[in-house]
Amino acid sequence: MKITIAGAGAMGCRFGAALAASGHDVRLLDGWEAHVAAINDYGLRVTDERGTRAVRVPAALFRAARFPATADDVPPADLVIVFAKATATAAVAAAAAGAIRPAMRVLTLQNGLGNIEALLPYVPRERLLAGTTTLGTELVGPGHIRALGSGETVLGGLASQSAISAQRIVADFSSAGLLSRASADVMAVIWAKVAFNCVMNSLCTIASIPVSALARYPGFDDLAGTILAEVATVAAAEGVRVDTGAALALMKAQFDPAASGNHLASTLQDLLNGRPTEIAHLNGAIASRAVAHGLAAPANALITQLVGLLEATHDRRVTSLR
């Protein structure tokens, strides 16, 4: 299968490396010039429990503002996987609109809310698939990722016609070592991941800690419960049920280092690297959608403000006593 990955950050590279190693024709697109150059010059380096290896996979520079793609600009692909940051989804989709061919399937595995809405103006509903992944992955440096622990990818189509496509993609992912399954209710899957990230990503970012460190805080269940209750209320207003008990259990399972306990949440990685975070598409989306439904989500609103404060003051952060 010919696969293009739009957004070759940590997760995009993990999928790209696995799929390329299993025989698929993969192409990576990313906007970080040093990262693209390192992948092309030395191969994509992947560090995991087996050590470090280099996977040969071509990468190309993609800057949405300067890349209005046409069908001639981008090689044909059977599947485009969007891993760009949620803050860039609309710009990437608009820039690549001319290269979306009639037989192409587009899959978003991005964090947060709003990605589907950003893609739908450019991708017919019957060819758009969505889902989530819980694989812990970190970007070590240009052309180098660290693949941590185990995880699962769940995906499905937005239209009934996409069921067969979803099953085929699941089979290809699983054969590449990316444990996957299809779901008939992809919106419930996405909201469950949003609930997870509204707690784990935000708290780990505010405290600047790895996932497993949350287990040390005796008030974690109460704090997580407050955030989850707001997420579930907003989800219900949009016709989706979030099982807060299951969400909490999944979070606590990640404290195990064998799962993703040593992982740094993606929002924390962005903050540490001076990049804009996706907080507006996580806790911020819960707060804004709550207002739209005439509801209140004060915990998520406060978290959004706190992470915004950390972003704005990143270069003045005190890391040690003088």
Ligand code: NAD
Contents of the next structure:
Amino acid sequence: MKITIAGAGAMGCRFGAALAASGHDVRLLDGWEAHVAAINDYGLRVTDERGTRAVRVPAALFRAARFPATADDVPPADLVIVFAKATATAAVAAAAAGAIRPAMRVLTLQNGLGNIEALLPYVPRERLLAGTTTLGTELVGPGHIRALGSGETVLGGLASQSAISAQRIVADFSSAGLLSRASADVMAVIWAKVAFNCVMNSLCTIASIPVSALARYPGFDDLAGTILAEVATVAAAEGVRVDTGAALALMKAQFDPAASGNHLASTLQDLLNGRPTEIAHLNGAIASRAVAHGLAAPANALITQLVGLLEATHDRRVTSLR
Ligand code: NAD
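Could you drop in the structure for the form predicted in complex with this ligand? We only have the form predicted alone so far.
Now the full complex is given, and it begins with the chain already shown.
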């Protein structure tokens, strides 16, 4: 299959490397010049428990701000996987709009709410697929990723006629070593991950702690329950059921260092790297969608503001007594 990956950070590279190594014709598009150059010069280096290897995958520079793209910039592909940060989806989609051809399928596995809405103006509903992945991956430096442990990718079409496309992608991903399954209710899958991230990413970021440290806080169930109740109310207004009990149980299972206990939430990693977080697509989206539905989500609104404060002041943090 010809696959283009739009946004080749940690996750785009993880999927790109696995799919290229299993024989697919993969092309990476990314806006970080040094990263693109390193991938083309030395191969995409992947470190995992087996060591470090270089995978040959062509990469091209694609800066949303500099395009609109033409068909020459984005060569024909059967599948485009969008793996930009959620904050960049709208710009990437608008820039790539001129290169999206009738036969292409487009898949988003990004975190947060709003990716589907950003893509739909450019991709017909029956050719758009969406989902989530729990594979953990870090960008070590230009052209180099660290693939962490195992995880599952769940995806499905937004329209019933996409079920066959979803099954085919699942088969290709699975044979590339990317454990995957199809879901007939992909919005429930996406919302379940949003619920998880609205609690875990935001609390770990505000407290500046790894996931396991949340276990020490006796008020965790109360705090998580407040955030989750708001998420579930907004989801219900959009016709999606979020199982808050299951979400809480899943979170607590991650406290174990053998699960994700030592993991640093992506929002915290973004903050520490001085990069924009996806908070507007997590708690921020819950707060704004609540308003749109005539509901209130004060906990999620406050969390969004607190993370905004942390982002604006990240280089002024006091880390010791003066
Ligand atoms: P990322 O931060 O690795 O990369 C995002 C973009 O930022 C890329 O274009 C990358 O090239 C650029 N970038 C990163 N470091 C840079 C630097 N130092 N200088 C210049 N540019 C730089 O993003 P990601 O982790 O691949 O996330 C993509 C999507 O997948 C997000 O929606 C994320 O929430 C989701 N996701 C990530 C993981 C994970 O473990 N990384 C897991 C599941 C879902």
